[in-house]
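Only one chain is given next, in C-alpha cells, and it is the form predicted on its own.
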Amino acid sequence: MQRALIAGVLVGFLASYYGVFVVQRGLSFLGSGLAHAAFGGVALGLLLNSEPLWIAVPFTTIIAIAIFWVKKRTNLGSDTAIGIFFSISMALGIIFLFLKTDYSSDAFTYLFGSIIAVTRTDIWSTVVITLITIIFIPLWKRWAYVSFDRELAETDHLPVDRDDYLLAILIAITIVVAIKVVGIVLIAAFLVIPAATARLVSSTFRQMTILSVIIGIFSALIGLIASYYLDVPSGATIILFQAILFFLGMLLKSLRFIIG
C-alpha cells in the first residue's frame, strides 16, 4: 500500500501535467490509443516471460513516435494515424496473449490496475520519468505556446516538431508507469479528466496546468485510498472520484455563469 501511495502521488502529477496540453491540443484520443500500444508491449513482456515494464517503455514509444511521423509525412489527420496504430497494437497484443497460455491474473492487473500489484521496480521507474519531467518543465512555456499557436510558433523559428516528438515520448513513458496502478482500460481517462475539470474552472492556462496537477494527486491518494477499504480496483475507484470532482467543476462553472 506505501508503495501504491507514492506510486499514485508521481502518477498523479505526471498524468495530469502531460494531461494539459492532451486537452489543449485535442489530443485526447492520443491516450487512448498509446495506452492500447501499451497493452501490446505488456503483452509481449508476458509472453517472453520479461518484466513487462521493460518491454512496454520502448514498444510504445516506437508506437508514438510513428504516429507522429506519419501524421506529418502524410495528409491522414492525427485520430486516424492513432486509429491505425491502436489497432496495430491492439491485434499484436492479442496474439501475443493467445500465445501465452498462462496470462490471465497477470493481464487482469496490467488492464484494470492493482494496489497490490506495484514493484519498487515500478516506483524507481516512475521516479525517473519524474525527474525527467521536472527538467524539461523549462519548456513549459513553449510547450503552451505551440498549444495555443502553433502557426504562429512556427513563424517564430521554434522547434515545433522535434517538441512534438518529445512530448509525445514523454505522454508514452508516462502511461506505461501508470499501468499498475490505473491499468490500461483507464488510463486515457486520467490523462484526460483532471485537465479537463481544471480548464472548466481556469481563467490562465498556467492556473488550469496547477489546478490539474492537485487535482490529479489528490484523485489519485483519495481513489487508491478508497480501494484498498473497499477492496475493489484502484484505477476505477481513481476515475470515479475523477469524474465526480469533473462534474462539480461543472456545477461551478454553471453556477458563475448564472452569478455573472
The other form holds:
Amino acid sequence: MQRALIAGVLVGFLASYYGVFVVQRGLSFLGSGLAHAAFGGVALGLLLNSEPLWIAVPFTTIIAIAIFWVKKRTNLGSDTAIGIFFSISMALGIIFLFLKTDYSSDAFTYLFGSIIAVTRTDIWSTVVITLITIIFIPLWKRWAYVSFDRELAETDHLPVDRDDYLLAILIAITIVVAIKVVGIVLIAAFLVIPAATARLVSSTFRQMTILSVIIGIFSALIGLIASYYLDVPSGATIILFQAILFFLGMLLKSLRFIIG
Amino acid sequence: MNKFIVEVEQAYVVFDSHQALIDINVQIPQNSFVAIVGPNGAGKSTFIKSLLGLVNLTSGTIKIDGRSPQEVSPGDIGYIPQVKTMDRTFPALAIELVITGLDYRWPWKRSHPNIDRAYEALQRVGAEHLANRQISKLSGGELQRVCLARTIAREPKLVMLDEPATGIDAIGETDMYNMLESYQTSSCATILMITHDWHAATHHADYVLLLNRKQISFGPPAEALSEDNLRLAFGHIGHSHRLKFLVK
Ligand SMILES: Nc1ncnc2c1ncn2[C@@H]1O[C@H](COP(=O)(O)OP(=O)(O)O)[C@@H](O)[C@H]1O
Ligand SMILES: [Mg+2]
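Show the other one: the form predicted in complex with the partner chain, since we just had the form predicted on its own.
Full complex below, order starting with the chain above.
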C-alpha cells in the first residue's frame, strides 16, 4: 500500500502538471494516442519476457516524436497524425499478445491498472521522471508562452520545435509510468480532467497549473485509499473522483455566473 | 544606420505547388507608415510572416535593418497578429500578455521586474484599467489595445500588424491609428500594416504596397492605388475566383 501511495502521488503530480499543456494546446487526443502506443510497447516487452517498462518507454517516446514529426512535415492535423500511430501500435500490440500464448493476466494489469502490481522498478522510474520534471520546471515559462501563441513565441526566437519535442517525450514517459496506477484505458482522462477542472476556475495559467497539480495529487491519494477499502480497481476510482471534482467545478462556475 | 529598414529582393514563396508570393521587390524607408493592401489570399499575411522569419522564402532575400529575419533581434520587431486568431480560452490577465512583450516568456508571477514598464505601456495606449482583466473578457478592440501595449513596451524599430481594423468598431479604429502614429513619431519606428480598406490606407500611409501574389505597385498612396492598379489587383482575383468556382 505504501508503495502504491508513493507511485500514486508522483504519477498524480506528473499527469496533472503536463496535463495543463495538453489541455491548453487542445491535445487531449495525444494522451489516448500515446497510451495506446504504450500498449504496443508493453505487449512487446511481455512477448520478449523482459521488463515491459524498458521496452514501453523507448517505444512510446519514438511514437511521440514520430507524431510531432509527421505533424510538422505534412499538413495533416495532429489528430490525424496521432490516429495513424495509435492504430499502428495498437495493431502491433495485439499481434505481440497473440504470439505470446499465456498473456491474459498480465495484459489486464496494464489495460486497467493494478496498484498491487507496482514494482520497485516502477517506483524508481517514476521518481527519476519526477526529478527530471522538477529540473525542467523553468521551461514552464516557454511552454506556456508557446501554448498561448506559437507565432508570437516563434517571432521572439524561442526554440519552439525543440521545446515541443521535449514536452512530447516527457508526456510519453509520464504516460508509461502511469500505466500501472491508472491503466492504459484511462490514462487520457488522468491527463485531461485535473487540468480541465483547474481551468474552469482559474484566471491565470499559473493558477491553473497549481490547482491542476493539487487536484492531481489529492485525487490520486483519495482514489487509491478508497479503492483499497472498497476493493475496486484504483484507476477507475481515481478518475471517477476527478470527474466529481470536475462537475463540482462546473457547478461553482455557473453559480458564480448566476450570482454575479 | 540603414536608410531602409526593410529591403526585399526578388522574393518568392511557394507552398506545395501554390505560388503565394511572386517576385516581390520593395525598399521601405525608416520611420514610414506602410499599408499592405490586396484581396483575400493575395499573400499579405505570408509577406509579413516572411519578414518575421515565420515563413521561409523559396528564393530571394529579405534584410531587416541590414540583417536576415533570423538574425534580427526580437526586441527590434513588434508583431500584432490578427486578434481573431488569438487563443482567448487561455487563462491570462492582460498585464501578463504585456509582460511577454518584454520578457519573451510567459510570466510565472505578476510581481515581475518588468511590471512597471508593462503598466507604463498599457498607460500609453489608455488601457491601464484593463491590466487585471482576463483576456477572455476583453472585447476585440480592448484586446487589440493590450496587444499594442505588448508591442510598444519593447520599443521596436519595426511594427507589423495583420488586419488590425478587423473586429473593432470605427472609434476603436481611429484610436488605434492615432496611437500607431504617435508611436511612430515618438520613436522613429516604421509601421507595416495589412488592411482590406484602401481608404484607410490612403489616409494614414506614406507608402502603399498593393499585392496580388505579384507586386502590383509600391509607392505613395495616390500612385500605388491608381484606378488601373486597383483594377489589376482586385479585378483579376474576382475573375480567377469565378474560374475556381466553375471548376469545383
Ligand atoms: N502555411 C501554408 N501552407 C500552404 N498554403 C498557405 C500557407 N499559408 C498561406 N497559404 C496560402 O497562400 C495564399 C496566401 O495566403 P495569405 O498570405 O494568408 O493571404 P492574405 O493574408 O493576403 O489573405 C493562400 O492561398 C493561402 O491558402
Ligand atoms: Mg491574411
